[in-house]
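Just one chain is shown here, as structure tokens, and it is the form predicted on its own.
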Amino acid sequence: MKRYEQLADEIALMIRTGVLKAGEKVPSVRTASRTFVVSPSTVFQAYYLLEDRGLIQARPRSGYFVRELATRALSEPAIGPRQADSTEVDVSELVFSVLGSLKDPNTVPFGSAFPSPDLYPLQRLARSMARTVRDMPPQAVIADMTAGNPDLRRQIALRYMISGVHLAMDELVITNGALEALNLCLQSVTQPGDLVAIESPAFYATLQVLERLKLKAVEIPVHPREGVDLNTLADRLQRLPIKACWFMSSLQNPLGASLPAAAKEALYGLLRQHQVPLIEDDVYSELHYGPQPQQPVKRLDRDGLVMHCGSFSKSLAPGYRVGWVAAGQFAQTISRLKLMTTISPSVPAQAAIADYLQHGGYDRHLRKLRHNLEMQQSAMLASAARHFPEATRVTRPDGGYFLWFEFPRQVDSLQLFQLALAQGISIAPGPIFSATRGFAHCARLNHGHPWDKRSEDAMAMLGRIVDSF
């Protein structure tokens, strides 16, 4: 990263931190040159590149001031603890009429789960997948299909050692997906009946799962800003036969919550003392938006406990359908397991994807990719405020697509998701993210989209909709 965009990280930093708040007047291109001690030319690229990602604006002859775009005036949400031991699952009929309603391309996408597509480099990738299709031994296209392409691993755990986690090739299981791979994790280690930790809200896939595997779900609260609380936790693994956890540790979906450093030592603790293995679901962590990303739990594991899963649906490429897990001590599990049920991801899309890595600038895409992200966050922030309620809270997450919005008590999201989509605009009430069906008043949005005036009409209607309750 050149320095001009470190130091636009920095001050974007200092701007999501509410030091730096909207309205406020930037340091002067001679003073911030003195302060950080860069060239004013730098400095002066820096405020361009935060102009372009929406977060500062030039008032002639007075400097640049945070844009309103930045400006957080809803307050957070207070997730309070769950009371059920354990829960029968019983969501996907739920999370089915949900998902239904984005098959529509006139509606707005705010309870889709991925990002626009048009943020995405496809042209390029389409370039790698003719180029390995075309120069790919024909025995490879057998050879790939166990192991998986070897590129793509060493590419993987490239990227896993740049971040401080050292692999063994032998521990990278490639998969269909992250969803394959949490899957995979997950039969590895229960048997129908079994206990199994997850967060509450929680990804509806993570429910579905559970669901189709008859396992029971242990809810552990969680924090907007500080991820699962592990009191809570702790409690329950004392108390409960718990087999497994399930946790997003870093931009949970759908609060975007991330475990501080000293939380997810005292996590791998708790463990450790109860050799409960992990299923870390790690799949939006190339989406943060400060200059360095969240470290997995998996860079503590000395035991092998932790079977850390990622992808490239959300960062890269949604229709390739290529994750991965790094298995720890279950990977031959998790390997059997896979050659059982479909045996191989798409191995062109796995080459293709091992070529862009190595040749096609991921870490540049990456860092437009999050500039979009951000800038589209604010903009929701901002829209909300300025249309929903001020009873209405909201999460501040430093990545990913989603806000999770919190509504007066008396708003019924699921009535909300009926009357929003009648007038073409799709939500994510909050009852699909809990085995109990809890969160009946919030909702998560997207704002994965680029922001434009269908955007904000949208959510000023929405806004008069949850006026109406």
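Residue numbers count along the first chain shown, from 1. Rigid core here is just the name for the largest C-alpha set that superposes within 1.5 Å across the two forms. Keep in mind that this is a model prediction, so the values were computed, not measured. Compared with the form predicted together with another copy of the chain:
- The rigid-core alignment places the CA of Arg437 less than 2 Å apart between the two forms.
- For Glu24, the Cα coordinates differ by 2 angstroms or more between the two forms after the core has been superposed.
- Phe402 shows a C-alpha shift below 2 Å between the two forms [criterion: core-superposed Cα displacement of 2 Å].
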Contents of the next structure:
Number of protein chains: 2
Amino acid sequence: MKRYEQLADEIALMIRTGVLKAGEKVPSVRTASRTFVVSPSTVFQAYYLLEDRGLIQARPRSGYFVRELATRALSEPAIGPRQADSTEVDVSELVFSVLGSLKDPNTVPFGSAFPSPDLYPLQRLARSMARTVRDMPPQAVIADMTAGNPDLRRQIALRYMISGVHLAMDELVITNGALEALNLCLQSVTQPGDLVAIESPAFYATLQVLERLKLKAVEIPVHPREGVDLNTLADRLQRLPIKACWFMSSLQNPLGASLPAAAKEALYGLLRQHQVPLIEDDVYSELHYGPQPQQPVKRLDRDGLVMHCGSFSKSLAPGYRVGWVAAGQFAQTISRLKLMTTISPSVPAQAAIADYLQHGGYDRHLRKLRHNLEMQQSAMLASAARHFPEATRVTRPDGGYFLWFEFPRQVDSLQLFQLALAQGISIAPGPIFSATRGFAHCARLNHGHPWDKRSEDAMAMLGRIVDSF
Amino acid sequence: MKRYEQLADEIALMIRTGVLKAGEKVPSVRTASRTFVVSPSTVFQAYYLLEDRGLIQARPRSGYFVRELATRALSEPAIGPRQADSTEVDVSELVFSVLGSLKDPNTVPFGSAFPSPDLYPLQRLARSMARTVRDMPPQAVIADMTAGNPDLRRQIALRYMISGVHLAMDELVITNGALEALNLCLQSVTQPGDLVAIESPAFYATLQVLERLKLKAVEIPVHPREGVDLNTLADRLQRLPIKACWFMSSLQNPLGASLPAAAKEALYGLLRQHQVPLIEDDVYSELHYGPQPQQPVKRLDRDGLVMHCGSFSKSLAPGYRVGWVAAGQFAQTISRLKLMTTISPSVPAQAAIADYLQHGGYDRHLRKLRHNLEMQQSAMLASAARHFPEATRVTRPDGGYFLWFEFPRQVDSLQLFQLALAQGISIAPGPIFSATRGFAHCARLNHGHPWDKRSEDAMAMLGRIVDSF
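Show the same protein again, this time as the form predicted together with another copy of the chain rather than the form predicted on its own.
Next comes the full complex, and the chain you just saw is listed first.
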């Protein structure tokens, strides 16, 4: 990353966290140059970039100011209430009925789990694919099934190393997307009837997988910015025979919360103390807006207790279905489970991604992707401030492509979902994110698609429906 | 298929089934032309083809004779003994230790589960892949995940239709190879502790999957030519609360047996009577040597009781990991299980195969593939007759790329496996095909690789090791 980009990211973080407030003047070029010990031209470049990102704007003869859009207009949701000790999970039907309704391509996809495929370098990937399948030695289509594509394994291990996580290569198991990795992780450490600690609200697939495997959920509330509540977790680990934790420690879905570094250390301490493995679902880690990625709990993992799951589906290659897990002491078990269920992800898909990682300009693509998602987040936040009731609360994650809205209490989000769908707009209603069907007045909205008049009109329509409750 | 090819196939079947014996004269061109109501030139073409397939040879001024190689030299194994009612499965460790030893590419791969990748049109597939990923609309990478590639679904349904099986399109679920389909089928109709009827000997992955899902095996003996023993099955269905049958009704792995058409009808009758679903593993169906493919039990399925699993891994595209199940009344359950575990097979792999099926010349490739496998089978059978003790028994399947050898009683095939491996030769020892570790003097040998001096030397070496017991 260039110095001016770093500087821009630092200032963006100051805006995001409220150090610089809406309408406030950004430090002059001279001041910034002195403060950050960079040349004035670096400051200029950083300010141009921030202007381009929609975070600051120039006023004639007055310098740069923080834009209204760039700061919070609606307030932040509170942390959820404490949950019952453990819950049988029975939410799958509801999730499928919601997901089934998303299939119509004419629907405004606020309820979708996927960002727009137009944000991904599919043509460049296609060239990598064409080249690698043409040049692949026939033996590789067999050999790469059991062991995984060796170049891909090296590239993944390299990215871990660069981000400060040291892995033994044989910890890595390449999977059919992160969801297969998560399933296998859970199967490697649980039996039907066991208790698993999950977040509340949680990614709905987590709930479905628990239900399928007949596991019981111990729901731990998530703070909208600081992640899973460690006090509750400590209490539950003390009192209950929890067999595994399944957490998204960074950019949690649906809240976008990330555990601060110190909390990650505290979490790892708890896990070690109780010798409970962590399934760390980190599929959004590359979508951070801030200057640096969040470090995973995996970085602290001396005991091989953490199974760190990642994927290219959100960062590079949707539909290619290539993910992985760095599985610590559970790697062999998971690798064997995979050989008994799907054997391997598609060999050509692995090879294409390996080639792209080596030659395609992944980091350049990621910067562009993050920038687009951040712009779209600003647009959705601004639109929500215009159209939703003032009492609405909303998260403002430092990455990803989801916002979590907490509407006034009387709003029934399952009804909202139905009414919106009748108007050609999908949303992801709160209850699909909870084993206890909580969050009845909440919804997750996807801003992973380029913002346009249709998006704006859909937000206005949603606002009118919300008002009608 | 051209008329002369049909005729050649009919005569090959007569040789295979012993109607025409080794050294016997093949009907003269005039007789054949009259008998089969074809022109003499069609007979000539058919005979040239059979000569090319190594089944007949010309003797100067005497006409064509059946080659020695082309008929049985070693005798056929007997059907296995009756098994205990049901067995806890605990074979996975053994299977993995055998499979792990196959990784060395310098080993002669008689123990492998895969045929040589050189037998597949990988370059032509690569062109289909390059074209489809280049032209794929970005929306498809998302849409094809949940629903499957629509062209691929149509092509698969079309092939069913041509072979006389009528499917509702929505019965089809595209999966990560057949193994995922089989796993999901089993999960859709069983709970841990349930009984499942399987074949004995069985494909070892069947045993591993049962073990993983904590299901109990009811082993039904398989006749080496006529398939699973229906009398035993009828008895077990009567007496035991069997929740599903998992059978390979055609070209069973490892024996290569196929249930005759009447037995398939009897099997379906039993299933209907007891309302027990059949998981029909039919991954070798395209590898028949005879004139016509075996019809699956699925063809008889009026009640949606049969989950028919197929794959392109053995017939077209190893490593692409694309299979499917035509799942009858269980289709929705299976589709949902898939969305909760792997979501989808790789979208580019699906598109490439769909394009190949439309434009690549699949049937031409299949004819070549079958021809190669049949030639290699003849070569291995002839080599076995030269090098193995006379008391050895061997199957002679009408398709596929496995032979099942029953050595003299004193041969311990796990020891044989170790001794052969030390000489750079792998085999698949009998006990990995049985929940009860039976078949201790048997082994499966793969003839899916082009036959050469190395293969011949390996057979000679195996023969010496067998003799040493």
